[in-house]
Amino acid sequence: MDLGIAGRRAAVAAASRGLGFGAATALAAAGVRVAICARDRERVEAAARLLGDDAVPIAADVGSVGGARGFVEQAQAALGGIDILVTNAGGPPPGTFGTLDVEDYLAAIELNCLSVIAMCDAAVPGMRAQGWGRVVAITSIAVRQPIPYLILSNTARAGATGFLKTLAGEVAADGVTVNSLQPGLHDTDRVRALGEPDTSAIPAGTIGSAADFGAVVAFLCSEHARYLTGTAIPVDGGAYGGLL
């Protein structure tokens, strides 16, 4: 299916691997360029040749606010300007209440909330005055099912994602879209690093791929996905057995 954003211009964070890699590789695949960033700069560098010649690899640690906005910056003077934003982060330690102090909570909401709202807050502007933009929130299923011992991603994902919906209100009328994926078990180094997931659970039976993942990304990027904003979609092989 054409996706109909062939030529567009897509800023993917955190993409030298995992479900951000993904993402990138199914915009590549659209005909969409792509910029990434990674904190390693080898790393990065790696990652944008395997998604071809006209991706651009940018060193920029987006857990900051400074280092996201950064990010943005360095993509819109690469690519002359930015039509897609993919926001992505790596996740905070796990933990729970009574483990965690006050100042762990600032770090996490730093990675995965301001960042977010820095990466919107530098490319969102540009999107308007154009009258086309698409924003891709990667959050997590934490935020409709709090993840035990992941008190840091649940809190400060749940806040991004009430700032991605009131976002969405604000600029529909522009041509702008803004919806979040909430990705469940996927095949990535930050699930495996928890520990081997369990599939029990997963009425698909399986765990997701990044490729599955990043075919969901590119839909809400298209031009079939005009009308979609605003919301908040599980990718999680159903596991997620809520009615809302």
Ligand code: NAD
Contents of the next structure:
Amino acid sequence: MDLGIAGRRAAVAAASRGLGFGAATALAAAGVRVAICARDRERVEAAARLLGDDAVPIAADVGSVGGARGFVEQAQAALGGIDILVTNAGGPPPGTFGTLDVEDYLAAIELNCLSVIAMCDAAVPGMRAQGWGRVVAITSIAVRQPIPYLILSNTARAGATGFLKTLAGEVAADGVTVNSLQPGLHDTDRVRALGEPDTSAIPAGTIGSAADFGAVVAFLCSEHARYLTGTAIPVDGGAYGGLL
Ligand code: NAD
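Can I have the other form now, the form predicted together with the ligand, not the form predicted alone?
Zooming out: every chain and molecule, the one shown earlier first.
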């Protein structure tokens, strides 16, 4: 299917591997020029080579407001502007209410909520001015169904989702869509490090791949999805059990 976005310009955060790399791969395959970031320069350069000659690697840490904004600004400078923003970052450490301090929440909220706001703050005004834009945020199924021992992630990603929903309503009339994707279990380095995944509660019977996830990101960025905004969509093989 022609997604209708060949020649568009995308900034994909935290994308040297995993879901971010899957998103960047699918966008590049659709003819989009991509700028990707990760903290490690060598790794992000190696990933960009896999994406193609015109992919732009940027060494940036999106775990702070300044780093997140700086990534988008460097991507805009390298590509001559941004049409598509995919926000992403690593996840915060595990823990419970009893084991964590308030300071841990500050760091997690900066990593998984304020960084999303900062990237949008840098990218969305240009999208509104040109009358076309796509924002896709990678969050977690934890927004719908909080995951035990991940109280930091559960808290920060819920905040990001509230921001994104509100932003979507403010910018829809300018041709800018804003959606979030909520991954369930996907086969990435992060998940592999946790050991053999339990697929018994996944109706699809398997965990997803980064390519599966990237294909959904690319569709949300397509011309076909121009009337789809303000949504928060589980991508989890049917694992989430609620009606809404
Ligand atoms: P991953 O560890 O496989 O890849 C993470 C990528 O982000 C890497 O390229 C890494 O270099 C980069 N990165 C990490 N922290 C960064 C930072 N501060 N600044 C810049 N780059 C950074 O992880 P993944 O499995 O692809 O997960 C991506 C996001 O999705 C995470 O926030 C994770 O918590 C969330 N998530 C993943 C799953 C899953 O099943 N894989 C499920 C739910 C939520």
